[in-house]
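Just one chain follows, in the form predicted alone, and it is written as structure tokens.
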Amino acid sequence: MLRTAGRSGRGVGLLRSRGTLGRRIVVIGAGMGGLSAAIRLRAAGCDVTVLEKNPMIGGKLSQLSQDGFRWDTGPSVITMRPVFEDVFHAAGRSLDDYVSLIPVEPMTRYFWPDGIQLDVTADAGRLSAELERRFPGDGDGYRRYLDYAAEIYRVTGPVFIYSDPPRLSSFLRVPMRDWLKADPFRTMSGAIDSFVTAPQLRQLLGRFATYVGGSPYLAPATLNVIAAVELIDGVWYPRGGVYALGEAFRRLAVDSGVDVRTDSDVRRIVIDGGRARGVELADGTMLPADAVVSNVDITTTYRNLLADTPSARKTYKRLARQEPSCSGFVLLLGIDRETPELAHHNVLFSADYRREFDQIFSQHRPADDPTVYIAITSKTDPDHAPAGMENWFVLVNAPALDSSFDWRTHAPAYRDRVLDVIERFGFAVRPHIVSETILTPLDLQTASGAYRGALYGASANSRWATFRRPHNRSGDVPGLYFAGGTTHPGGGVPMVTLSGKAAAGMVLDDLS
């Protein structure tokens, strides 16, 4: 069992409250990173106000109810349960008092065009035996791969995940033999291919690159750590839907004394004397603050919220030049039948995975034959759909917004392409759609402020991506801090929660 304990690393608690009691903090954005930071800052005695431009909290983590169906419209897979337990512990509360996280079994059901189907379970022994039966020799390879990925986690966790952004001194504390175990010089696919030979299993393990918006053929092998976190420790589902976890954060924040305001659009961050001094709302209201935490995409923050100074322009241009992670194309489908062939989480793989990622990252266009992910929460929460029906969240990876593809024009045709893929796998979906909503990268950019609709900020398709990830403390504006998936330690619900912890710790360090 991996130790994904969110309590490792720096803590925030009453020991810091003497120097921070009554300090005013404004958090822009009520996503998971912003709420995580707000809860910890309040626990340390600060007066905290969270400003969310949308009517709902959650950022990319959101929900939609329509025609008797309910969908999560953002993240759908929860891992690293201790990270969330730690947030509630910091506020002197218990996670279980606010939300019920239940294990999902099978974690995911996988389908391939050749007819092979596989349920991936957290029982590694049972799964490796099944893999050995289907793909002789690969059962042992899978076990060795998990050991390899767990070693990467042991080495990188304290430096890249549960700490402040790494510095040179961070690396010097790690023995060289351990750095070699982190495997920074191969690609994810190169490492995976050294353990397993079946193309289906290589595709399955390579899929974890998409958890940070990357390609397994370009991202460094170090990111195989993502597979370890899920395949060893399992997948969790918040009873009521993934949005229930965001709502639990909101309730905890309010119960702790945080002022959470929705429909509160921030026009700009107020800079006075070179330092962040508060924010101005769209209606002209000024809120002074001793520190500002932006839970908005960092590139969007520099482009839209900071004064047009030479320093801000320079930083924005640098951030905008970075290769973005992928975005997503989403169909929210209400289906008037039940499909026992599908599980809670399902993946329908493309026939040519390498070509799929080449089209997304090199040609900057949606894949002709995309891999399709389908989450059906009504499998676990039957009230998410009318009796005898199901709520399908359908997601395919898509390129970040680019002038070479116009979603306004091509979204309907691409919707048909995705449905074609689903029907090739034997699921006749078209005649059974009774409710439908399409979300393109344009919608994701508008709703969450994600620059170019990129779900995870800068791309992970470089061995140096981890080192170039933006810091949680602004280098341009004292008193300004960042939390969210576009800053350290990265994207995904557990990571953005940890980013809030890192940002809060820096605020308290500086104010103290």
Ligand SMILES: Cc1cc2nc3c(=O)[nH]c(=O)nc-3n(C[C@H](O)[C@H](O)[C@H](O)COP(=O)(O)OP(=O)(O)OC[C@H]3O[C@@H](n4cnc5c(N)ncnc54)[C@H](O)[C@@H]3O)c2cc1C
Second form
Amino acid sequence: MLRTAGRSGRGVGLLRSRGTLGRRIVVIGAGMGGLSAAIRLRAAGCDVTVLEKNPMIGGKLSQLSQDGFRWDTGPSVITMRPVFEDVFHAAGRSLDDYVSLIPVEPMTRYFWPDGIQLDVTADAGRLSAELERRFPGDGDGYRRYLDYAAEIYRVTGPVFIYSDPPRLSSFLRVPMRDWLKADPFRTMSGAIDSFVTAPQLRQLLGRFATYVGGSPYLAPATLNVIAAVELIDGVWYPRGGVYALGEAFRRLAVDSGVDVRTDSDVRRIVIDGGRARGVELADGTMLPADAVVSNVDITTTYRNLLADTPSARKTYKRLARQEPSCSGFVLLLGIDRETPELAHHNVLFSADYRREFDQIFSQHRPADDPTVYIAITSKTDPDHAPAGMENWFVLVNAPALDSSFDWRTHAPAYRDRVLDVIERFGFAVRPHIVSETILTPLDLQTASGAYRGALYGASANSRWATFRRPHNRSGDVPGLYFAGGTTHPGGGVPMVTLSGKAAAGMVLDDLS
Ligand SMILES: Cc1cc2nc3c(=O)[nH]c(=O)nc-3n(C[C@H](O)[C@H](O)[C@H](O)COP(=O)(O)OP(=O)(O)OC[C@H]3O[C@@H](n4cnc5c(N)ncnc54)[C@H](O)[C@@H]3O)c2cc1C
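Same protein, the form predicted in complex with the ligand this time rather than the form predicted alone?
Below, the chain from earlier opens the complete complex, with every other chain and molecule after it.
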């Protein structure tokens, strides 16, 4: 097991101090990062109000019920369990009293166009023996890859994941030999190719780049750390659906005394004397605050909520110039039969992975032969579909929104393309669809405020992306902080939860 730093590091516990007791904090957005920040600030004695524009909390982590089916519409893979335990611990509670996280086995079932199928399990010994049997030499390569990725985690975790945004002094604390272990100069795929030779296994390990919306052919090898987190520590499923984790955060916040208000659209952050003093809602209500934490996509925050602040306009333009991470195209399908060949998480790989990423990131258009991901929570929670049926969440990587592709006209045709892929793998899906919803990058943008529909903020494809990730403390507006997937340490449910912790720590430091 990887040693995670869930309960160590700066800001943990966030003890009440006279300086922060009763201070008023407004958090804009009830995504996981916003709720995480709110819970920690409340634990430190602040009066915290969370304002969420939507009727439900969760942001990108959301759910839909329709025609007797229930789907998670966002995240389906939960890793880094200790990060969530730590939030409950900070509030003096236990995660198990709020949500049941159960291990998913196999973690994922992979399918390739040539008929190969592989179940990936957290039992590394069993998996490497299976790999050795199928791809001689690669069983050992897989084990060495895991050791390598775990070493990256050991080196980068304390600096890039579990602490405040890195500064020059953070780097100086790390010995040079350790920096080389972080492997910043190769690409992810370059490093993977040095461990394993089977194209299938290379594709499988490269897929982890998509967990931060990147391409394995462009992202630095350091991001192989993502594979370590999943393949060594495993994947968790919140009983009842991934949304149950969001609901657990909401209940913990409310039980702790946070005022969580839905249907509360913030129109602007109020700046007075150069400092954030509160927010104004769309209905004109003013809420004063000693500090404001924005959980909204940082580029959207600068564009929409700080539009009247001249110094913020420059920052908006700088943020808007950054290459975005990819978005997603989602089909929520109610299927009127059971598919024993599929597991809870499944990946149907494309024949030419490099071409797929080239189309998404260089040509800015959806891949014509996409890799298709299918999650079926009714495999674990049968009541998510009527008896004998299944709830399919189908996800395909898509480019961030730009003027070259209009989802309003092309979505139906792309839906057909995705169904063609699924049928090519032998799953006759069309005759069995009894309920269907399509979510395009435009929907993701509207629902959560994601700038250009990007799932994880700025792209992780550049070697310097980690260093350019926006800080949790605004450089333009004192009293304003950021929590969420577009700021440090990054996107994905565990990372935004840590982001809330970092932001809360900074608020408390500054107020006290
Ligand atoms: C399809 C999909 C699949 C994903 N799969 C995974 C996965 O398997 N595993 C994983 O770990 N992660 C996954 N992610 C990413 C993960 O969901 C996000 O990184 C994370 O949930 C983002 O949390 P956040 O704190 O940044 O807030 P967000 O979810 O971005 O929430 C921001 C909140 O702010 C609110 N808001 C915006 N503007 C205003 C305003 N003006 N006033 C008030 N409120 C406002 C929004 O309504 C929203 O609720 C996936 C995301 C998507 C969309």
